[in-house]
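Form predicted on its own, single chain, as structure tokens, below.
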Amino acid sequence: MKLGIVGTGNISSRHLDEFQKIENVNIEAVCDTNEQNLNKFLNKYKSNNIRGYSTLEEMLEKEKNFDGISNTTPDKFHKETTLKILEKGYNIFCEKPLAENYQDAREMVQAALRSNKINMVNFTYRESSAYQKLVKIVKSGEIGVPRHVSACYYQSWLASNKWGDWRNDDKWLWRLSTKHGSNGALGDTGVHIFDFTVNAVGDIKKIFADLKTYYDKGDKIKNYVLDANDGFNSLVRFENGAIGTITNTRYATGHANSLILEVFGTKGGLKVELDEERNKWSTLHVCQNENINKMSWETVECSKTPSNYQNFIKSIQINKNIQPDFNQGAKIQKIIDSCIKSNDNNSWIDIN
């Protein structure tokens, strides 16, 4: 199976290398605007014999067997690109966010649908075996309605050295600026823990959301305005009847990467803690039957389970698409836009 990749920025190396760690798949080509990483790619894969190219069209015109194309641009090429490349009769796995607007998402989705390929969003937290079995569960109705959910995702790159200083690196100032198209927390990091929110417990009906920008860490570095919010912290009401807390910073201490998801129902309740290592990416732990007077939980550990660009080739073979989709994509960048809405006005937003 033959692919190509569209970005050859920080994210297209483990694309690259996560696709051709599967048996009979090969990345033929990669294209870029950006000259310097375009070599830069090309060179440190010279062993690959990978063709490059200096804009996606040409790639396009020259490369006629792709069964797929990988999209890593930036998230604010990712509408134009991706139409492009459905245009030219494309499979496409596309990074995230799918777009930078809910408007551009179903543009994309409805796209996606004309063209009937095959369409999938890079959500890389599905990934978690431990999390695929809480998804499960919750979804088998075993520990009974979800009544109560906690959800948060934690960074702390804006106050450690773990990544280095992001006041020197263009990779982590352009996510602090709105004008380089940066959503801030919400839009980088808040699309996976809104994904892994409702892919588990189910549609948001209604979000309450306070965005927080601090701008004690400076105006201005370089050409980057430093207005994109931080972090934030959200109120959700679920259709099913649910409630709970979804939160995101970068200011999280002693966390490099973290995602925390608890979900208690009326049966018992499952709690998974992904870290920075995926040391705990198979553990589960699990509140149920007679461990719920004891306030004792069980830890599980679960099967490794394929990975987002294993579901996407697979998803070639067959021809039917595997979760998570375009529309899943369009679905969480509604909730994002929501966010906005209530932060600026301060209200209760109906999703629907």
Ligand SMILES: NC(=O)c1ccc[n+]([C@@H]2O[C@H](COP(=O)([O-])OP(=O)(O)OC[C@H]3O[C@@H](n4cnc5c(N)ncnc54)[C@H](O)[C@@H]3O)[C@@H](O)[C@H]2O)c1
The other form holds:
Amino acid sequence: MKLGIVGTGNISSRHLDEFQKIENVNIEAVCDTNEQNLNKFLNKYKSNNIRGYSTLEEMLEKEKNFDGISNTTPDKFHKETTLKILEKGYNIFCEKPLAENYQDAREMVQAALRSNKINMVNFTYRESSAYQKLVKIVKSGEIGVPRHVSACYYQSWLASNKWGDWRNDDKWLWRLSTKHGSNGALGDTGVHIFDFTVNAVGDIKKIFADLKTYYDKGDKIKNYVLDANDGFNSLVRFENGAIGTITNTRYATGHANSLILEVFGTKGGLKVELDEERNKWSTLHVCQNENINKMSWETVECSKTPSNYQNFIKSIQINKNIQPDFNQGAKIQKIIDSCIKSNDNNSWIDIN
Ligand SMILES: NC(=O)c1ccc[n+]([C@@H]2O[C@H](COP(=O)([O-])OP(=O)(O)OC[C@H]3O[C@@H](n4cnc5c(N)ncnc54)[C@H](O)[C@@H]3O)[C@@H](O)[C@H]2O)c1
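Please move on to the form predicted together with this ligand, as the form predicted on its own is already shown.
Entire complex below, previous chain first.
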């Protein structure tokens, strides 16, 4: 199977590495408007003989035989590039967030429907086998009706140098600037924790969100105005009656990249804690049956589940869209828009 990648920055190497692990899948060509990033990528993967282009248009004109294209451009460019890819009739694997807002996300859903092509959004943390098991248990009713949910996404790149100095790196600076198309922590990593939670527990009915930007970081670096939120807290009410908190920060000292989800039902509790090194991605914590009164938790090791990359390829092979698709990406975008509205109006927002 022949794939292309649009955007050769930070995350593109992961796309190449993950796709190349799959039998008979090959990255044929890539493009990037930034010559330096394009050349760095082509140099790194010299032995793969990948063809490089300086625009998407040129790549689409000269390459005729893709089975699918990965979109790893920054958030701001997802819509325009994805629409061009779908128009050419290619299956698309797009990075999160699907778009900058719900309206744009809906347009992308409509374009995907019109083209009748496979469309997926890379909500990475669905790949955890412990998380997959948690979702199955919640949906089976084994822990009863969900009552209380706590979900946190913790990063610390504004308070540590684990991923370098954000002040000197474009890949962090665009994430701090609304003018560069970022909805801050909410749009960048908030989308992950909302997808993670909603896919497990069910749809959110109402939300109240408090977004925070720390202006003492400075107003501007290069041409990046540092006005996007650095974290948020949200209170949620689910359609199924459960309540919860969903939070996210880039100042969580001691956490490079952690997602923690706890779901408490009328007949048991479940917890997953994903870490940067993926050491805990298969470990599910369960409290049910006789353990409920003992306050004891069982640790369950879960067998590996397919990656999003494998699911994209499988979707093409079986001609059936495996989740998460663009519709899910748009649903999450609606929650993001509602958080912004809630913060601006200082009020609860009905999602639908
Ligand atoms: N799923 C995940 O866990 C995960 C992790 C990291 C990043 N991401 C997402 O991946 C995307 C890229 O993030 P990144 O950290 O790699 O950013 P980056 O800034 O390092 O790389 C983006 C690249 O896209 C290029 N580009 C911009 N516009 C283009 C266009 N029109 N055509 C071709 N190339 C273009 C840029 O020049 C840059 O080289 C973002 O949307 C981000 O949210 C997802």
